[in-house]
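So this first bit is one chain, no partners, the form predicted alone, shown in structure tokens.
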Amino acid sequence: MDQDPLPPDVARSLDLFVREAQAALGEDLVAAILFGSAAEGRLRATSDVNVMLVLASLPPGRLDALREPLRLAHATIRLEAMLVLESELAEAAEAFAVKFADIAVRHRLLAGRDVMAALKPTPAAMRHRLKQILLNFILRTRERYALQSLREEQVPRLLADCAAPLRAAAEILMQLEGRAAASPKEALETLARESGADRWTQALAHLSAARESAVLPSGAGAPAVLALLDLAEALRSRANALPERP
């Protein structure tokens, strides 16, 4: 993937964390991998910086030595670290197929060797996880809508939180259909057009606005959330129609 530069302060803190992780973990550190919006060059002020540390083993002393570097990076750049043993990778990729399929496509190697290059969840696991994500999104978003939509100042955050699961699901759905998209955002826009022409165009525009500025036209947020629930149902129907493959 293209290596768009990170903001200088993020790049400095991330480099410091990786160097301190290498010192703390020594030969047990197999790889340090950046994923998520930071790896795409789409970092926003509210974004987390997501890093996966792949380890050969993790003795307690090594984990203790990582505590201060991780606390500092979490405080300064909102760094979130996934610590996974190399022996756990294949099982994790099957259990969390959508996340790991996305990491495999969009990541940056910060240190060590690129263990993601040969890691690919099975289509059956991706299909199963895709259906889980969409159903979980629908159930959780219905509840949050009922709890929060009367307070207009709470709706932009609710709407912004719809982006990650819907975009990830759309990208994986396109992959399972044998197609590719330049980004999860483009995948969602493509499937929305195919499934409903212009039916969800405005809701997707409000979704982007909520993520980028947290500012929406008065009264626009709640209908947008309901429209995205409708879009999720359409994606779920499409996922259920996928052919069964091992």
Contents of the next structure:
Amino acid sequence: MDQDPLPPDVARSLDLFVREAQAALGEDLVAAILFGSAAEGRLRATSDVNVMLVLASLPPGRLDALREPLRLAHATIRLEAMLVLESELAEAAEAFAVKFADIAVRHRLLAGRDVMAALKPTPAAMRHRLKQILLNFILRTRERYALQSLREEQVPRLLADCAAPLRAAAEILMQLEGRAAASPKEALETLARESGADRWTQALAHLSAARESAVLPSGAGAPAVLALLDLAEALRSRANALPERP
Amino acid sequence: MNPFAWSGGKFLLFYAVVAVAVIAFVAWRARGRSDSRVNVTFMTSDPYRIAYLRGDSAEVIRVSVFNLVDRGLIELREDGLLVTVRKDAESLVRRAIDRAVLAACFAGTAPEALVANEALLREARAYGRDLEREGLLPDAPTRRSRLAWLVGALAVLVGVAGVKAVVALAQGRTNLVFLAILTVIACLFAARASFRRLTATGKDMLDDLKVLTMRLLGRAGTLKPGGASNEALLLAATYGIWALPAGAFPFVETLYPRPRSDGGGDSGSSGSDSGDSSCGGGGGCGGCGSD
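Here we have the form predicted alone; I need the corresponding form predicted together with its partner chain.
Let us now look at the entire complex, which starts with that chain.
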């Protein structure tokens, strides 16, 4: 996986956080894993930094010791920590199959042992979660479109928020179809091309622009959101057509 | 090759070179060596330490007042007084300075009166002692050592100028004004270089904290009031309370209006309590914000 260097402030804060977590949790810290855009080396100024701390156990008091380092890292680099017991991992991977499948593909081990290597959500769980994510995206985006799209300046943010669920869903869909993509972004572009030729090309370009600069040409944002809803429907149909294998 | 026999302009150039070398040496001695053993979490675990390192005791009080107003434990009344809103407020905070500010506000106090309150300043000065212990601010032996080096430097600067003056007078030349001016300027620069407010460790720590909070500063405009996280406190401690967005924290300008000369980021670092970390040899040495 891509190992682009992290921005210096992020690297410094992460290093500090991991050292403090090791001091606070001791032997109970099984692994510290960086995932999401930071792990991919595509961190933006507005991105969260996602870290999973896998714990052997969490005796009372240990969480208290983690409060200061976590608050600091959250303040400095918007670090979002998932605190999961090793015994909960398999269940969590089934419950949040798409997220864990994504982590399995895109992560960096910061400390401890790579527990993700042996963890793979079942195809049934991934299929189920994929459908759930796409339907949830469609329902939420419809509402947000109705609420926000009359204010043109709000639309780029709405559009930018479409990226994560759609790209993650596309990557998982390709995996379930037995294929691999270099990145979630590429997966979405590939599936969009396959499903509708050039139908969604412009919307995807606006999606990237909204994430890059939060500014779109006047009148471009709202049609792009509607086009992405259409693309999500197409992905959902494709997900529904997947063979029901265990 | 006797420089004291050189003519006016040539000697002044020679003297300027000597002065620069002496000042550079004094500055190098005053800076000392950076000690990387001081952990940044020592600072971040109590952001008031950062406020003190960047500013002074008054700045610690300003940041504490901001923090307590933001958390809703102190209220700014319409008559301009700060009032503690809960009787049990002191039990809700962990730090002595916060407790002292809450206690000072029970009867209602003007924001400016708080930064001049001797009890609060005493509490805030404890941070100075912490920072001295960690080598981030110069402690008494360091200040004495700096003073000794300054005395030596001044002796060289005044001595060289004095010898030249004696030689010139013996030759019947009395135009020594430029040499006198240059000597005074050199001595002032040497004094300033001697009494840096921060040690090398302190300066490196402040730089490190700024790298660490770079992203927080970048998204300052998105911070929300209410004290749910320590983001606003960390930002205020590192860059000053005026680095906070006025839209989300409008009370900051009401509490402590931004000084006209303050162009942006850092606030309140102009040393209003000279007893904290001055040069040991008396007042008027070294600008607090100059490091």
